[in-house]
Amino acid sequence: MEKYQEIFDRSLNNPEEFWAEAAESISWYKKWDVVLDSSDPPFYRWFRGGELNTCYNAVDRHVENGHGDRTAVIYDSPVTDTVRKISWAELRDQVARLAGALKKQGAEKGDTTIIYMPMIPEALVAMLACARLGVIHSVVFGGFAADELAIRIDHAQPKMILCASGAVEGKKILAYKPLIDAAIERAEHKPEKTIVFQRDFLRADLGQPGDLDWQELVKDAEPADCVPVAAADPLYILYTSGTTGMPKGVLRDNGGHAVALHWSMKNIYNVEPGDVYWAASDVGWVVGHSYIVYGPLLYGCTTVVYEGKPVGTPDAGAFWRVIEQHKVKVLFTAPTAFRAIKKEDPKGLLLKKYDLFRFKALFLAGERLDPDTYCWARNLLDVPVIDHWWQTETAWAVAANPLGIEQFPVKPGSATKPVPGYDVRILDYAGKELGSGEEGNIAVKLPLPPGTLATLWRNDDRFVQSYLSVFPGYYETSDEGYVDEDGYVFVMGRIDDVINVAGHRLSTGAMEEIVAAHPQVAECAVIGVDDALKGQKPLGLAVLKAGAECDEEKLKEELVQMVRTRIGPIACYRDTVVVSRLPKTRSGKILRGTMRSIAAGKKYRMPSTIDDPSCLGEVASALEMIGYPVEHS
């Protein structure tokens, strides 16, 4: 451990020094005044005066080096029966072009644009060429509910929206436009151009005033060069999924978050440019945006854009095929992904079709890596499986096995350790620090490192009531865990209300305000469960009005299809229960964690809070009356 050590401990008693010659990888137009500003606590900045642009360092660079004939990015799309290849000069073209497109219409530094796309290499040149021109890009999940889209339009307050008129969601044809229509017509703001990429089999009808056709724009578009931006101005800004009424927008700067992406892909990942890097997730995601876009084409490697699903696109061998065409080095995905093809394929049948011998590890994060998926992946695939935790606030890993640093034994169930720049602590709720094995609040000791959320779009004091007022002078990550007696960061959950259901962080607040709207529901709760394939899914408890006559069955197929029209099939709401009230203290709280506990099957205790006993009861017995294992206590 003395490599990482050394490392680590340069990072935090020295951070200036050690992020300064980090920095020193990326091409600046002008250097920095400050490496860290803390005049300013606690918004602190990173690399003040520097003058910079991330699209130059992830395109432009790399063909200027003499590296304009490699592969930038490689798209397979099964469920269109497409590969194609892009070329690092073909990509600053294609962005160029765009970017002067954009400029064209009116785009300029400091503007915000919404990307509505699905995993196409589009959605990349549509980010790159907004970071070309300094304008601020919000990617919203493509085929996200119209109200939802709509609440982003009101806070982003896109000059435009970028988006492609469809997608291929399993066996239907989803259609992009109407959704967007919907969404500006709900919207108070209203972007003044819809920039519509029209794919083969489907077109989309513009005759919304605004819309243009994106091939159309680029085909005669003069590119344009890429703009100065300051190290601490909005590289994007990135909504926390499921956020209702005034959505959590991650605001990230240009600098830290360049420095940060490129040094995390050796130190991390352990692969060098020109390797091929594939990220299984969605532009949609902060994994997205961070290692299907930023963090391989800083760092000059070949990165897989990949639309089609682990499983039934066509089989659970879909993810092995792509690693052997492509020579794929290493994957980053969700342990969802890995339980889908466990599930289809249990004996890992299908991997004996392929040669993965250039496949040298596999990172999984965005949500808990169970141990049984961890000993089925690496027992099937013989190579490093890496559980790593981050957060769509943070852009990169906490908490990992850093591979370029040195490759720690796993311990199933455990993140491993600290990523350097980050100082963990584990706080009891007065913000004392607990000692190791004990079970408490994962914070870090700001400053936070460089790449890391800056603030929240137009939100200064909700980014501090947010993430830095409960423990002053740290960032509150809203997790719990501990950490043992070798310094492994082990992760059990969320203190909040946002569950991870098949990697993507949802609110269960969002959903109770979906299903207490239904006209016949009095009160309700939405509390995380366990699923052996999701992670988590939601699970409703609802309260009837008095006197309401309600067919039980067809209010819960009514309460799925509202939350699957506001927040999406992604949401995965199946399950009501119809208690005839809910356990809460005497002040009003309902007693959600005690709830999550009966329908894990674990023992709980009474609370002492707890008004009226008999309720929790009641709720038990209707979890085990559908299945749950409920330990009664």
Contents of the next structure:
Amino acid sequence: MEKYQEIFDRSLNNPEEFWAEAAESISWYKKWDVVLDSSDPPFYRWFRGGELNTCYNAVDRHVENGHGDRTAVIYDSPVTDTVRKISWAELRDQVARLAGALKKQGAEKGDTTIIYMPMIPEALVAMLACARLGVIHSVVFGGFAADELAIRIDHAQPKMILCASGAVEGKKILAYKPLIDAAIERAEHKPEKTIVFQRDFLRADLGQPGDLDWQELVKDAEPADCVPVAAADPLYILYTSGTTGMPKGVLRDNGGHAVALHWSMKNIYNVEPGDVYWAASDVGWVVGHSYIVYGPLLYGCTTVVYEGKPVGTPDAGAFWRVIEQHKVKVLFTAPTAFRAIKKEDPKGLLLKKYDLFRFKALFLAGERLDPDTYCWARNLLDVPVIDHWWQTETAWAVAANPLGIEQFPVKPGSATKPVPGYDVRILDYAGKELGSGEEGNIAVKLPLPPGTLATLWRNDDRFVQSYLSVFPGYYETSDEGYVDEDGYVFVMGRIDDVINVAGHRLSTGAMEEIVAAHPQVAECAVIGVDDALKGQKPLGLAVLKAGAECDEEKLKEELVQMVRTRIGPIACYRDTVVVSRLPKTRSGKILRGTMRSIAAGKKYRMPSTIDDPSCLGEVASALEMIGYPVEHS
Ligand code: COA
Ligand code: AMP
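Can you switch from the form predicted alone and show the form predicted together with ligand AMP instead?
Below: every chain and molecule of the assembly, starting with the one above.
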């Protein structure tokens, strides 16, 4: 039997033994009573009765094990011209001091905080300081506007906000504090304190009640010890886009998360403690949580915090420079970053300036890895290029080529095999299991492995309804795809209203709510359409109110601004098409899927349930007019 198959079978046939063995790599204050508590399905809890501290495992124990002088974090910021290395001992001191300062300000186990920070080491320090105290953090991506932040403040109810005075985004300087103030103003919940890390290039005005200067606070702070928490206690909430304007607060526990991420570092990424691991993402996304912060640090790898872009900071050779300079063994990023590099430097000439002999593997995720980008990267780099598939909900890969177990030949377009722990099945809409090669809903048979979402924050009902109710006994991923005759998983795309724009997960439903709020719009739909660089981008279709005087160009510009202000620039909402009616079924359902097919240049069939076939023709002509490659039926 192959090594992978043996491990995979064991993980499904005897999950308790499998994960209990993996859990031996984590330091526990108290061992668990039950490995998997299945007494309250569909809620499952890993390591019930166990007590640990995630920060202790990610930081202190490396110092106690004699690695205090080794580098824990490399901060590389081309936008501020800085490279700084932080040892494990320094990291422990910084985290303990910030934790002490937070404690002095009243933070206690079980409280929540929001962290709104750019890619600087202090973002990691903030997350770890919360984990140290048993405080639940919720990091919000810096590309989200004040309204989105306000929604999260109201839902997470943070006692404190930790933020930076500002960020450098490409060539722009962004002031964060006014944005935080605006969000707090809009939110009903008012955090008691806002702790601001002042950056050299931009000092924030600390004039609001509760504003505090981070550097002042930590200067004389008493270091705080790690607080033992239960394995099932929450480590963090991470909001992710669902199908409506209200994001889902994915809740991550401490115990299962530490065990699973630690296990993944060797088995999936094939790194060793001491290796340099770089996830070129952002702490605001799940990739950042799992593989900039917790995964590498739990395993004792050096993590790279890169404050820059794949292109333009200063050029498309930036990734190669970082890999060479910091001796990176594994790079993890989104395919869109590679498409951006390929666009700027199609022949990869900039790579010739660097020696990448220590570089061993490129991992890509966050969106579908199109075969063109895969082949380009594979031909350019003399290392395995690994597509792996996962979601904010899972925290780590559901399907991957597990380099630390066994390296499978790559099939372009496939994320390779289900990862041990995940019982992946393809189901039709009635929940019947489909055979190899048949496309359907990708589901995972319960229980999910450790590390995956425990529930949604303060919303068990939405958790059950969103993920567990359509196919009882399974977790519904909302992705569709198939498994081929060799057991390779092919993920083809989302079946809901979630889109991926430059690796950023966004809700078209949330954008629809904004477009519909324009006084001249009677009705609208926002769909995801293909984009050569960003993978997908949103496109709005709007029906105007009868008799309304309307300057269409002005309306379109206003909609762009509304989405930028309410969601943020990362939504990349640029195009709106005005039509006289939206195509609908006779029962009134908007035919979003058919419109997506038209915009993708696929031959579309007139749905038999359509109310008025001429609507679809009008949409097709309107899309054709603005350059979509429409194939008429
Ligand atoms: N804070 C504030 N604004 C941000 C931001 C942040 N952290 N990230 C992006 N934005 C802004 C950009 O400045 C841009 O604003 P603009 O419309 O005023 O120009 C807008 O959001 C769109 O940004 P983006 O989609 O990132 O486009 P880009 O042209 O700036 O860069 C890429 C394109 C491909 C280089 C970039 O998207 C990228 O590096 N992607 C990788 C994504 C990634 O790591 N995803 C995480 C999952 S693994
Ligand atoms: P996020 O929660 O932001 O990580 O986004 C998760 C979604 O991104 C998944 O549900 C998929 O639709 C998509 N995705 C992530 N990785 C891949 C991949 N390797 N292949 C295809 N789609 C992916």
